[in-house]
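Starting off, we have a lone chain in the form predicted on its own, written out as structure tokens.
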Amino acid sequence: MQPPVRRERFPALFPGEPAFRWTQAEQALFQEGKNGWADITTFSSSMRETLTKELPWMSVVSDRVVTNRAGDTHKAVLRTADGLRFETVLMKNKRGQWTICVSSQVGCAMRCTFCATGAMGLTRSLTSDEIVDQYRFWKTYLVEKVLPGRISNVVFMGMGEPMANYENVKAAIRTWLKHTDLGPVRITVSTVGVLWQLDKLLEDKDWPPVRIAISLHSANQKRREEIIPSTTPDFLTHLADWARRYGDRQGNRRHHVTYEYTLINGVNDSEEHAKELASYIRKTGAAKINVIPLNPVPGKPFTAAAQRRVDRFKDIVSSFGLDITQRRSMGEDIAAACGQLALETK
């Protein structure tokens, strides 16, 4: 069971104030400089006592972190109030900013082959608070560690299925949006496609405009359901038409389709594979693909494609008028990379 989140306690703390004291705490859990509800003196002390009691100021604590050889990766373990673990991963990224990759659950339910987390089974999905708190955790981080560069940039891609903890994920994108100077297209929300919350999003107004990416991974429906089990049927038919018409409602220069496609050596990397990519992707409108070489997991039988395979995918790809990208992988030495997350410390 999910522990009850800040913004339902206070108001049960404190019944008699009025509805701008809770946008007082919640903007001082963001302040520069601000360590605990003591530190609050806009509250009368009575109050801050009862918050400091009442209140944790932070819904997560950290177990350790670990920083990769380069410098330019660090991984936290994080428990919760309920003694959970979970992992975020604070990376450098090509603006010499920091993106940090954030949690949606403890553990995942979708059973991708290839990923670590999805080995874990799902334990439950994060608050609010927790989801929210990843990214003041980290703030605080590059302040004690004195590591320069703001968080410029949040991604939805590390352990949990995003569009399975929807509304969480939706609050905590939210708070982002009012306390911090992030944009909505500096946060993307990556999923795996369940395709009844992306129906949904298109029809909530409350939702806000941040970047969607599918993690697609074979554009053949058969080759996809091996690859993630918990693939719908006739799925493949059913995102293309829920692209087209993401592309008609909320669609624009900025807020085109990602599609991710992590290639596995033998099982999605051949020529043909690509085609087949590149003949789907152009019938599901405006898009993005973005490859990503598999990284490593521990007692999983996939390898990464050799580069030269990977190259040879993007220029497929590529030849058939689409923009295609590789992501560059980091925090492999830690166990911080993507599909690596699952509580393991190298």
The other form holds:
Amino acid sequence: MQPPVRRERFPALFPGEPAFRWTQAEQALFQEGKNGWADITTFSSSMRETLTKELPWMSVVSDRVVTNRAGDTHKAVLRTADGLRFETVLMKNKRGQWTICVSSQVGCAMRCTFCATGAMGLTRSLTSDEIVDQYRFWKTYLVEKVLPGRISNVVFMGMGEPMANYENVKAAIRTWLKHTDLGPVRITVSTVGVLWQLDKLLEDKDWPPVRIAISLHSANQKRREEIIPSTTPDFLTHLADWARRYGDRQGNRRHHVTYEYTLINGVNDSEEHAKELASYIRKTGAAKINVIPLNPVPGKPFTAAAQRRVDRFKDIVSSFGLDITQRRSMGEDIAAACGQLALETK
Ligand code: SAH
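Shown: the form predicted on its own; wanted: the form predicted together with ligand SAH:
Now the complete complex, all chains and molecules, led by this one.
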């Protein structure tokens, strides 16, 4: 069971109040220098009292935060009101600003074989408040630690499968777009490729024009099924079709699809795999490929591909005229791989 969210609690607490009151309250959550409802003087003192008692200013609390030696990666384990733990990461990006990596669920049902979160199973989806508040948590953190720079990007690459929590992810993104300086191309939703949800997104007028990243990891149907057991029959054919329709709907240079490809030693990193990937991607429309060297998870049989092999893989793919980049590995000294920290805490 998910805890109730503020957006629904508010009208129940103040049935007589006009709707703009909630917009004011939501806006207040994002004001600089405010630490609670008591600070929001646009509300009467009796309203502030009720809000303080009944409506959580923060839906999550920090369990612990670890920072890597370089000081450019901070990872937090947050706790929900019902005592569940999940993680969120703050990373310095290329532009010297901060990217936050947010979770959409506690655990995950997708069981990707190389992923730490996949091993946990799904506990529950996060509410829109719990997603929204990951941004607010890091924003306050930057102020408290006097760290320069602002949060310029959000990626849904923490725990969970965002397309399996579609409505709450959508509500959270819409809240950020409304109350922060984040633009839609600064937000990336990364998905294993839940096709019926991806289809829904194409028809959904309220779905914001954020970036989509697909965790492909193999352009070979059989191999993908081995690494990612949630892969549906004919996935690659359907995905290519989806990508073309996505391109027709919002295709422009800002709305290419990104394909994520975690390189696993001896599993999906050969020359043949690179060629398979290139010929697949060439059929799908505007695309970028982002390779991620595997962040090995203790207890799993997978190792990272050597940088030599990664370079070879990238060379082959780019020789097909495709845009391929490598994700920087960050915070390796603080177990920054997906799900690792929350597992350790458990
Ligand atoms: N459920 C979403 C978000 C997952 S985390 C999705 O599947 O896209 C973001 C990315 O990290 C995904 O591409 C995921 O496959 C990848 N990933 C997970 N565990 C990893 C690991 N140990 N090393 C490298 N990449 C990993």
